[in-house]
Each structure stands twice: as structure tokens, then as C-alpha cells.
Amino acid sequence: MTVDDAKQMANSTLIIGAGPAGLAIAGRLAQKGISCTLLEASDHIGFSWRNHYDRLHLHTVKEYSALPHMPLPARYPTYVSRLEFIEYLEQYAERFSIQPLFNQKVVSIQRNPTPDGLWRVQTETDTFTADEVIVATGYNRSPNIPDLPGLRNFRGILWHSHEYRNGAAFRNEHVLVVGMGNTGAELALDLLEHEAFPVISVRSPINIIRRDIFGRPAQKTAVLLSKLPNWLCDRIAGFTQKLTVGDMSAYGLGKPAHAPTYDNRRGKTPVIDIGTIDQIKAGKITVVSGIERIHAKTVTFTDGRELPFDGIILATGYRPGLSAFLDQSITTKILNERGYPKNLWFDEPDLKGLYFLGFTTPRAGVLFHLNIDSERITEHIAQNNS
């Protein structure tokens, strides 16, 4: 499909993000025979998977990890590498006959002021109409740098995790990691497995949960209580956190108040670890307070101590970003305090047509989640248009 063609194709549905989540419902889609348009800002599918550090891998099980109506290779391993899930993006985009309109960088989406209804979706050098709009764009599409006193009078290099690759060019340096989620958490041990010296600064207590448990995957364990009343998901999680992590005090990371299921529940991911606790407990990695004030070479932490530092990584996470091309009329209702959706989509008439997919971080795991939202989204469309 060209441009001109998709811009003529009023009455369709057009999904904006060529990623997991946007292949996702348009594969969705194709199965049940409803046209639809992809937008995608780069010149390839799966951008953000492209850019990732090196090492990664998805942290949830190939059973759990596939794209709706096709699994992921039987010769791919149980925890799939990034450029097996890229290989595989590509794939599914053949099967489906998915071709984005590549270099379409939305940025505006608001409603037609017409009668007709339409949404309006704005590029950088295009306008497309639709009667649905799916915002498939992902939530880690804006990296967040937060501003840390001090961190522009830093002089060594200073990145946010997303141009990190690999650790080799911290080679015997000190490195300080800014953040321990799942991408600090495993920068850090990249880091010491690239014989640098990696320090994790740390605000406040983090839930830690093992990738296996006894041997089993712990998202197929999350799948099973997510079926069970909170309380006792809760009750069940941390007895077997406590028993398989144990107490992190005494190591920096704290104490946390709730189960790691409670925080899931409230958008709060615990780090799935891959082994940087037992490094954290050979002492290897430190861990640190949070940063009280960055100096040219060094950094002071909240409890008084100054280290010296070649290098930075900001593992601060990412933003949704909606608020660059949703309409200020939009936002005010449909985002959460931390801009996020708070829904698949919204009943309100002003509303109607517009969808949000790829938003949520469940504890079975996002591309799990992926399958029943996608679904639920295209059920409901393929409803309003009969």
C-alpha cells in the first residue's frame, strides 16, 4: 500500500507503531478481514527491539511470548535473545502480509472537526483520516533523564540505558548505574561481566523476584495466581520471594512494604533477576544510596559518601510520551498521573474510535497480555462496524 492510497482510505483503521503491540492487532486484524494502515516514524519494524543493549533477552517464556496466531520457532530457547524476537517480528509481519507506511512520525491526533467523525492523524509529511485510531507506540517510547543536581557538571560518559550496548568500553572503570529495574539490573551485570566495576544507585526498596523458581519459569507461576484472589497471590508471592531472594538490607536495596505482585498491581514492575542479586551478594556490584549532588569526577550519594565515577548510565526507564501528538483535550481524560491510558479505550462520544494497546505491564508479562488486550480491542471493533 502507498501513501496516496492509505490517505484516500477513509472508513478504515489505522495503528500507529510497528512494534510488538501494533503487529499484534494488525495481525489480529487481518484474521478476522478488517482492513487496516500501519504507521511506523523509522524505516524498519520493531525500531525500539533494534536499539537495545545487546545481551538482552525477553525475560518472559516463548510459550507466553508470541504474537497472537503465531508461535515464536520451536528451535528458538525458553527465554528468547533480541535478535531471535526481531528475526521472528520480521516473520510475522510476512505472514500477515503486515507493510507499514515506514518515516511516519505521527505528530498530532485529534478528531476530524467535520461531521463525518473521522479521526485526523497528522505525520511530519502526511494527513490520514480513519473512524479508528489504534496508539500501538509502546510504553517506553520517550527515554527519561531525569535532572539530577549536578549532572551536566559531569565529565566522563554520561548515557541514558538506551545507547547503552554492551560494557566493553568500560573496561576496569567505575561505572555508576542510576536505577536498578529489570535494564539497570542487568546493565550492572553486563557491566562486571565486561571486567568493569558497576555501582547501582537506589532510592528506595525494590522487589526482586528470581527468573526461575526451583526450576520453573516464574511467569508461568504468575500466570497461575494471577487466577487466585490478590490477597492470596500476595500471601503466596512473598513467602516465595522470602524464600528464594531473602532479606536485601543489608546489601542497600531495602525492605520492600508490599508483595511484588501488591506494587504490579499499581504499575510498579519488580526486577526479574538473572543473577545480578548473587553478584550483589558476593560483592561484586555495590549498591548505593540515591544521588545527593554529581561533581565533575565523582558523585555524593544521600548518605555522605563521594565515589569516583568514569562513566554514567541513567537505567531511569522511559515515558509514554502521548502528550507529544494526543490533543490536551484528550490527555486531560484519558491519561493516568503517569501518562499512561487508563483504559483499552473510552465510551465517551468525543472519545469513540480511539484505542490504546501495549500500555499495561501485567505480572504474566506484556506480550502475554499482548494476545488477550489485542484481542478484546478487535472484538470490539469488528462489533461497532457491523
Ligand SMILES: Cc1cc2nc3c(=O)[nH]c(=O)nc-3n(C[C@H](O)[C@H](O)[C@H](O)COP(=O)(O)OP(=O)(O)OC[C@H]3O[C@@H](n4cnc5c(N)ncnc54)[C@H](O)[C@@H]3O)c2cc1C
The other form holds:
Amino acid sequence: MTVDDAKQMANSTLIIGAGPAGLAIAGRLAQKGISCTLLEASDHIGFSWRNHYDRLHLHTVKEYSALPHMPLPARYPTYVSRLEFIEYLEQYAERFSIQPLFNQKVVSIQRNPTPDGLWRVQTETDTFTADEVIVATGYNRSPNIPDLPGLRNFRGILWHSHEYRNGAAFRNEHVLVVGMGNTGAELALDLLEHEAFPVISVRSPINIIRRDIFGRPAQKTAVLLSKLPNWLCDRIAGFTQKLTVGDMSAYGLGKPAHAPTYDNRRGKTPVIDIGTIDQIKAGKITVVSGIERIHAKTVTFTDGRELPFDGIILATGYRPGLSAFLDQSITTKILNERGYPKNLWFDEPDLKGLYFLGFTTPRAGVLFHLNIDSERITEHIAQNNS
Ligand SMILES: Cc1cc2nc3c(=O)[nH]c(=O)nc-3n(C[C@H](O)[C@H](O)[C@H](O)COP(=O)(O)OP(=O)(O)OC[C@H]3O[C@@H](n4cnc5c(N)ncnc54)[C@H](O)[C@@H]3O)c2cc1C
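Here we have the form predicted on its own; I need the corresponding form predicted in complex with the named molecule.
Shown next: the complete complex, the earlier chain at its head.
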């Protein structure tokens, strides 16, 4: 479909973003025979995955990471590499004849005044109209850059994690990784493997689980545990963590107040460890407290220490950044305090036809949930159109 064809077509479904979420819903709609148009800001599908760091593999097992109606290939390993995942996304688009319109960065989504009441989606170059708009722009659209005291004074390399490909630039250098989520933990490991001296700054206790426990992927166990009552699930998860990770407070990682499953239910993803904690225990990766102030070549920490650094990597996460294209009159109704949509869709008449996919961070992984949520959205659209 050309841009002109899509602009002519009203009463259709527009999907914004050709990442896993956009493809998942396009695949489901294709199976139902519902036509749709995908608008993608970049010139490729799976743009985020093309730009993640080199060593990245899915943390989630392949059984729980495939998009609807098409498993990941049998020849892929349990934990699929970044490049394999991109290859799979391309094959998925081909299988369901999904042909996004590229270089169409959406800058505004608004509802037309009645009588037509259609959604008007404006990109940097074109305007489209549709009955339904599915926002699938990812929860990691905008890097979160914290306002750290003195950050501007730093004279070494300063990157947010989305700019990091590998540690080659940091051989024999001292690098501070700010934050220990899954990304921070893995980048510290990558820096070590590139012969740098990584230090991780951590403000509060971190909940960590091993990626594989007694040879079994922790994600599979998490899915089983989620069927149990919460208290029992937390007991088992807490006990397993004690057994496999142990008390990390002596290494600067504090003692989490709750089991990883408890935090996860409240939107806090535990660190799925792929080797970082063993290197911390071996003294090869150092953990320090929160940052007090950044200077030209050193950083002082809340425990009073001052250490020299050649580089700082901000592994401080992302924000969905939906207010970049949604009017305040919409965002005040739909976003929670963290800037995430509260639901997949909303019942208010003025929000009818607006959907959000890929903004939940569930226990079993974002990709796993795309399957469930894309089915719910497809059913809702099909019912509304029948
Ligand atoms: C480092 C890292 C590792 C991860 N590993 C896992 C994992 O192992 N398992 C798991 O389940 N999840 C993982 N995730 C979560 C991951 O984000 C999702 O699995 C998946 O990429 C989400 O797909 P998405 O389509 O919602 O978002 P994205 O992959 O970010 O895709 C969004 C798409 O929307 C496009 N877009 C954005 N804004 C606009 C706009 N204004 N107009 C048009 N197009 C736009 C982007 O260019 C992009 O192509 C990981 C995330 C990160 C950051």
C-alpha cells in the first residue's frame, strides 16, 4: 500500500510502530481478515532491536517470546540473540504480508470533530484518518536521563544505555554504570569482558534472580508460580532466591524487603542475572552507593567515597513518552503516574477506538503479554466492527 492509498482510506485501522507489538497486532488482524495500515518512524521494522547493544539475547525463553500464530524457529536457541530476533520479525512481517509505511513519524493523534469523529493521525509529512488507532510505540521510546548533580561537569564519555553497542571504547578504563536493572547489570558484564573496570552505582536494594535455576529457565517457573496464591508464590520465590543468589548486602546490593515476585506484581522487574553477580562476588565488578555529585573526572558517592572515571553509562531506563503526540486532554485521562496507559482501551465515548499495546511490564515478559493483549484488542475491534 502506498502513502496515498492509506491517506484515502478512512474507516480503517492504523497501527503506530512496527516493533514486536505493532507486528503482533497486525498479524492477528491479518488472521481475522481485518485490514490495517502500519506507520513506522524509522526505515525498518524492529527498529529498537536493531539498535540495542551487540551482546543482547532475549532474557525470556523462546516459547514465551514469539508473536501470535508463528513460533520462533526450532533451530534458534532457548535464549534468542538480538540478530535472530530481528530475522524472526522480518519473517513474521513477510508471513502476514505486513508492509509498514516507513519514515512516518507520528507527531499528533487527535479526534476530528463530529460528524465523522474519526481519529486524525498526523506524521511529519502526511495526515491519515481511521476509526481505530493502536499505539504500539514501545514503553522504551524516550531515554530517561536523570538530573544528577554535576552531570554536565563530566569530561569523559557520557552515554545513555541506548547509545551503548559494546565496551570496545573502554579497554583498561574505569567506567561507572548508573543503575542496576537488567541493562545495567549486563552492560557491567560486557565492560568487564572488554577489559574495562566497571563500577555499578545502586541507590536501593536490588531483587535478583538467576536466569536459570537448577537447569530450568526461571521464567518458566515464574509462569507456573503465578498460578499459585500470591503468598505461596512469594514464599517459594524468596526461598529459591536465598538458595541460588544468597545475601548480596555484603557486596553493596542491600537486602530486598520482599520476594522478587512481590515486587514484580507492583511493576518492578527483578534483575535476571546472566553472570554479573558471580563477577561482583569475585570482586571484578564493584558496587557503590548512590551518586552525591559528578565532577570533571571523578564522582562522589553518598557513602563519602570519591572515585575516578573515564566514562559514565546511564542505565537509567526509558519512558513511553506518549505526550509527544497525544494531547494533554487525552493524556490526563489515560496515563498513570508513571506515564503508562492505565488500560488497553478506554470506555469514554471520546476515547473510543484508541488502543495501547506493549505498555505493561508483566512477570512473564513484555513479549509474552503482547500475545494476550493483542488478542484482547483484536476481539474488541472485531466486536465493534460487527
Ligand atoms: C535492552 C532490552 C532488552 C529487552 N529484552 C526483552 C526480553 O528478553 N523479553 C521481553 O519480553 N521483552 C524484552 N524487552 C522489552 C522490549 O521492549 C519488548 O519486548 C519489545 O521490544 C516491545 O516491543 P514494542 O513494539 O512494544 O516496542 P519497540 O520494540 O520499542 O517498537 C516500537 C516501534 O515504534 C516506533 N515508533 C516509536 N515512536 C513512533 C512514532 N512517533 N511514530 C511512528 N513510529 C514510532 C519505533 O521506531 C519502533 O519501531 C527488552 C527491552 C530492552 C530495552
